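Only one chain comes next, encoded as structure tokens, the form predicted alone.
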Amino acid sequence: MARRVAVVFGGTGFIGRHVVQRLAKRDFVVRVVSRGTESARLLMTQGMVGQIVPLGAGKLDDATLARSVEGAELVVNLIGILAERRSGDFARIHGELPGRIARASAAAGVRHLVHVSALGAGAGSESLYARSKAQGEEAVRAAFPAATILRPSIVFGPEDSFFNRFAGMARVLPVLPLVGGGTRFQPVYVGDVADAVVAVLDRPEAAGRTYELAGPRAASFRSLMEYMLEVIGRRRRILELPEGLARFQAGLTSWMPNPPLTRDQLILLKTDNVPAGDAPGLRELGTEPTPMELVVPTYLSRFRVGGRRTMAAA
């Protein structure tokens, strides 16, 4: 018996690799196509010989995409961006690329799509991140009806960049420099998010709606900082940078491969990034969400002085 087939776009990611390890305990053959296949081999540890195949793909023209998701049984789409690097590239990544693999995916009669767009699409946003990513998820349902989305909230985990990002600064500066600092979030766990993908599988419910992943509670991002702050033991003064002042440094930094901000995040941090109430969520598809007090912890304890010895012994 031919084994099943799964298809990870951004496996290589800080999402996609927890997807691709638990697609490979589902004992699928994983697909993980990425830039390069140098990340992706890092992976084939997570699977048996063969289980885990790395397929690289610099340019992701129809013909690529064709190939990839050929005799695919799910095909899940974790690529995405928070900055640009060119004009237009949201509107490439976000917005047109999801559609071109919805309809390769219909073309090949996959039997799961999952698309993991964002919390905060939104096609009137002022923000050219959000309305791409709804411009993505629009495009996906026009392709393949029977799709699932999945729209987490900020996301943390070991790897993270929100916290270790904070947690890094909070190390090297005498203060902690804040923008929105009362816009409130929602941050899920990564392992969660993962989790809902495959959940997709034993769900036919699942199929053609939309889920809003978050964690238990809402917090501020000053108050999410604080937290940050206590459980690395740092005592740092938090600095609510004027709109002005940030949106000066967001132009100053905007050439950067990786930008500390910019100015459409300036426009993100306006607005609230949690779930609206009205759509399914983890528990939905049999995940409860896991509070961030239980995982945050175990991976900030390397920005403590003294390091992880100093909280283990705390």
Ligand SMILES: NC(=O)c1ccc[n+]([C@@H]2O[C@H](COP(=O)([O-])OP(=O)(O)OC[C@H]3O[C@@H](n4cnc5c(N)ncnc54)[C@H](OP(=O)(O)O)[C@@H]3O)[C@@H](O)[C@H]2O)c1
Given for the second form:
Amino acid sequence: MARRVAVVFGGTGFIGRHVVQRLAKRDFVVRVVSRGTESARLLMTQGMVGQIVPLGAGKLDDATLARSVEGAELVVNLIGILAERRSGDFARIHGELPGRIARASAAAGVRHLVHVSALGAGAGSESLYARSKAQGEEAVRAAFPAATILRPSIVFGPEDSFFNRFAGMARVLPVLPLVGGGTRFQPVYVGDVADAVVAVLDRPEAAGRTYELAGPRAASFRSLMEYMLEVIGRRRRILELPEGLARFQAGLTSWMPNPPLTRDQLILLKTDNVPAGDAPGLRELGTEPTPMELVVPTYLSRFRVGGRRTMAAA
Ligand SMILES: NC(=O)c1ccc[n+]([C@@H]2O[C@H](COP(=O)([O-])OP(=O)(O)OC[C@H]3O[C@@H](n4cnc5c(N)ncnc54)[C@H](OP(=O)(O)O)[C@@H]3O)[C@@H](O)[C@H]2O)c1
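Starting from the form predicted alone, produce the coordinates for the form predicted together with the named molecule.
Below is the entire complex, every chain and molecule, led by the chain shown above.
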């Protein structure tokens, strides 16, 4: 019998690795399309010999996309960036590429397309990130109307760049600088997001729908930081930066390949990142949202004074 094939763009990333693992468990041959095969190769141990296939794609031109999705039953797009390295990156990576993947998938007769966007995507947003995510959604819908679009809030899990990043800062800094402390998020567990991706295989009603993925409760940025400090057992003053200073700092670090804060993120931080309420979510995809209290302490323990051993002894 022919093997079922799934293709994951962005499969080497934080969410992608969990998606690849789940698809391998469901017996798919999983093609992981990546700019460098090395990180995709590391995923090969998630499946049987030959089950995870790293596809190196120097340039994601239309011919490469067509070759990548050929014969696939499911295509998942998880490619995304937080900051532009070159002007126009958001437009290219979030705005145009999803439509090109969707067109290639439609032409190849792919059955399920899952596009991972972001909560807050909006054509009318002041933020380039949010506008480019909205353009991408529109392009996907136009090319592949039956696609399922998932919009996660901030995602937490062992290798997240949210709690880990701030816990790392708290380990070395005497104060924790913060911008937008009142902005509310509804963090969602990476495993739940990966379950949502795979759920479309069993739920025909997911075709053509957009889901907002969030955890069980919303919390302000400040209270999430207070919770993180409590978990790692470090007392730090949280210092809310005035907007002017934050803009100045963002300008200073904008040259960095992985800047701690960009001006576009400052714009995003002005708006709550919680579900609008009228869209379906994790429960409609059969997943009960995991509380962060169940997971976050398991991976932040390394930031405690004395490291993991202190936590285990406690
Ligand atoms: N993590 C969150 O909190 C969160 C929240 C909301 C939405 N999302 C969205 O969910 C998706 C996955 O997020 P993630 O956290 O898993 O991201 P991630 O860990 O940063 O991984 C992103 C993936 O995108 C690929 N990529 C990055 N830049 C690229 C480029 N210029 N051209 C081609 N591929 C590129 C990378 O693949 P290679 O390096 O292997 O090529 C990587 O596997 C993204 O669309 C993101 O916007 C994430």
